[in-house]
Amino acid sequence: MSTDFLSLLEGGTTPLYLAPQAGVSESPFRRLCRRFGADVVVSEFVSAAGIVMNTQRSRAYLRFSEEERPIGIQIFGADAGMMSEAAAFVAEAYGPDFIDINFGCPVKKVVKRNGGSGCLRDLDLVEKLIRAVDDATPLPTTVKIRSGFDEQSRDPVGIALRCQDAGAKALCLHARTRADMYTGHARWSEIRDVVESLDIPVIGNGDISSAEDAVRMRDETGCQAIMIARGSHGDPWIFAQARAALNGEPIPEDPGVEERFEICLEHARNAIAFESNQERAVTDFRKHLGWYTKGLPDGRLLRIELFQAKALEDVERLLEGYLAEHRGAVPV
């Protein structure tokens, strides 16, 4: 599988990635995005320490189905021994197509443990971690980075070159610093600079919210693949639209409200089936309900009710009621 994965990146078709996103890119959403045309998916990021210590929560994040391939498992940590052991276990027990290392997460609780983008403060550590993971498994090791920890340390090309030298087989750049979090605009010119400087494939990430954005990123940066994160929230069909645009084909229209709700319910049913506790699954799914109903007439009132739902039947009833009340007022 891993050979096919690398060939996909080098085939000139600009594969589309679903980004690793905590609490979002769970297996049900990954499967849905694959159905809509995502070429590669990546797991939520998983703590190497949690994997090694065999915590139930960490192991739950590692589950995936064959229909999700090619898939990467993304791990994070700041201890080379722990990262090596975690990577070896994941490769042996789960057999993903690649292991991805998270050097991009800006969340405080991760950074304070020197994980995620916190590692970018010590590029010697970054190299050490990549080598440890790459030596531990025959699978390709890929990395996701930001442009630096802050504006003073901003050096995407320098960071990327060190990742490549340490053994990374592909690199994704989210062209913001950790200090930027998700504010402002991603500097796509930095993605172009990294593409021009590296010999390995580069995946561009940041500010892809439409099919047109995907085409513009490809044309402006020359990246070999494109990663979509927040643009997929409540909008898994963005992958079908982006693929059509990249291929020079007519872009499919957004689904009408009735079809959108059908997709939402498919997602919800799969999420509940994936989680043993139905009420907790519905509670966790509320964020997706908010995204799927964003921009609808009277959507705020609908969301207030949806955010109180405790069972799938509640969600189905509320969506059916909305359609009945607004039929003729919204495109279906």
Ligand SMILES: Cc1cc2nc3c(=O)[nH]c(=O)nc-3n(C[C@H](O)[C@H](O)[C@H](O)COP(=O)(O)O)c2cc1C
The other form holds:
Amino acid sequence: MSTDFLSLLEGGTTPLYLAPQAGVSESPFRRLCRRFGADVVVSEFVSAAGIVMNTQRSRAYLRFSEEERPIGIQIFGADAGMMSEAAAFVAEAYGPDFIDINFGCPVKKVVKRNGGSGCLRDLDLVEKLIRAVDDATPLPTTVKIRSGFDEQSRDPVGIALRCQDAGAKALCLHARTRADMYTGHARWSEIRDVVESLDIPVIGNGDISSAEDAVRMRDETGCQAIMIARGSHGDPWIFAQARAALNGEPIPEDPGVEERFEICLEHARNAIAFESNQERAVTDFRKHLGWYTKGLPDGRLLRIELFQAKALEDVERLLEGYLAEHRGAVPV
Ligand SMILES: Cc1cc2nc3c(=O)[nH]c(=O)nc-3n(C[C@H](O)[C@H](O)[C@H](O)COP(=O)(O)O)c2cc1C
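If the structure you just shared is the form predicted on its own, then what does the corresponding form predicted in complex with this ligand look like?
In what comes next, the whole complex appears, and the chain from above leads the way.
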């Protein structure tokens, strides 16, 4: 059953979002982050054209389980008719809690077709797409934007106001331009300016890598919610830590290596069960293995072996072997 996620955003508790992340924020990771206290999750971006064509790939992206709610499905595209059709289909067939439109993706292939942050070059188009999606479904439409396409067009408040006028019910700002890609620092002052200019809830995003960062973002910007992407890599417990910090409670310690590996294996088991092809699932899981083992003594050697794993049993054996060999040398 869908939830009233908008009242969550308006409740003054600063909910924490797991960010939409292609190849990362898939159902198993979303479930894990929800368990660690992420309050809202968003699917990776799905092409409106792919949804309308009902491709196998988009069907795989759109799957989610009830325990993930509140969940948003994020769609992208530059054709209003296609976006409207895709939103109506997703709402009807999958019933997420909201539909999010991606106006932030900086990837060339997407931008070339005016999708993602490419739309930010044409704010009439942005408005048209939001109206098309919002009219097509009874679900709330939310948007995720960057601060502009490039430095010349940088105007987060102007863009955000256009989104609000077009019917967006909440807006997430990743305070970089498309030209910035992921370089430099997200300008949190722009999040504050947008918060002060909009009536709808604003979700702050960019460069949260610790619980303390989350508190600083809330205090410096007044944002109604906080979104975390890269800070969650191999670190889903960041949500529990950030929640404690936001509540003014002691921040739980990072888990020791043994617990970290247990979490990694739980994630791996779910990720492999979620896919039909085990070997491909293990290959796709390599990035997570890299993140969960970052910073460990002899971690590089362990990763070389993990990256050759073909099955879950290989991963289990390697992690067990590492623990047996390093007990005493690492905090467990
Ligand atoms: C691997 C990866 C994939 C991403 N995929 C998406 C996506 O599908 N949709 C989207 O709106 N943003 C996507 N992003 C951007 C993030 O949602 C977020 O805006 C950005 O990483 C900044 O937040 P952070 O500093 O917490 O990482 C992606 C980011 C990463 C690192």
